[in-house]
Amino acid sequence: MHRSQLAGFIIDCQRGSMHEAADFWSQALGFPRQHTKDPSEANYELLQTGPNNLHVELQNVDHESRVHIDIETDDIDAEVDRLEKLGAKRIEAIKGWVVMQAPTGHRFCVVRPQRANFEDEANQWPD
């Protein structure tokens, strides 16, 4: 048995500065943005949303600049595999996570335990 509920939304930001990006949205969500002071993060930006909302972060990428979303599970193998029995489609790992697309053509992530309320109102589901 395992568990997975919808973390939050990943905005995907392929122009311009994290900074600029960062001050928009959060400007145009209502949410503070949170600074990291961990070089590793630079790539990253997070909103604060509070522990059990779903959370808003931003990401500097490569790709077309879109907004996916993170489903957060305590088995990410035990997740990517149901999901791929509903049709998903496995792309990449990456530093721990999974990134998947679904047979709607979306690109989504696989995660870890994000928010406060995991334990209490994620699904269970059937290994």
Given for the second form:
2 protein chains.
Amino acid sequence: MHRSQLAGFIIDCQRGSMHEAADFWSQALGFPRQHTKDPSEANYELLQTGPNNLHVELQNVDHESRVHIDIETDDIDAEVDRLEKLGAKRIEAIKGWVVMQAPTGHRFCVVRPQRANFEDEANQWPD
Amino acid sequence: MHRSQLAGFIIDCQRGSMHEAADFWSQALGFPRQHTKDPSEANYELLQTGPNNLHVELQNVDHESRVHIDIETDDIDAEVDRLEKLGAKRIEAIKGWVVMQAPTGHRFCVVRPQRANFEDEANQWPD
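Could the form predicted in complex with a further copy of the same chain be given as well, to go with the form predicted alone?
Below is the whole assembly, all chains and molecules, this chain first.
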């Protein structure tokens, strides 16, 4: 048995200023920016959505701007298997997560647990 | 003063079967489908995310598949004005909502309140 749930979504921003992008989306959605001084995180900006809420993050990317969904899980291999059986394709593994493509053409990622409510609320799936 | 918050996101699916698309995303995210027999709603499939959670819906579209963000508000004109001042552009009004484009290039929509927690939790903005 493993578990998964919707983690949230990532606002992929093509080669722009992460600060300007985060300023806009922070004010548009009313979520404060969570500033980080870690230079290895310069391509990411997390928004503060509150405990138990969805994970909403901006990412600097080379491809066109888009929004992608993240699914969080306590067992990435088992979750990728489950999603492949539903018709998704595995595209590539990057660091600790896996990029997949839905039958509807949308790219999405399978990631480790991000949300505080994962233990209490994630779906359980038989393996 | 008016109010707004993140309503949720719409999974825009290019000219495919809405039933197959909803089957995949319902099982992938673990949200039951909310079936409707209203033929005017044949291009939409709402997923049941639970009370107070984000609104997650599939939509049949002619453009390429993508995910777009919805912002819900009790005053669409005032919210569009606020977002224009932040740098977004108004693209078009469709039925009861307005399509906008963020400075980051993402299309998003300004819609009427969708979530049960709107009254209690939406952000307040001075006009």
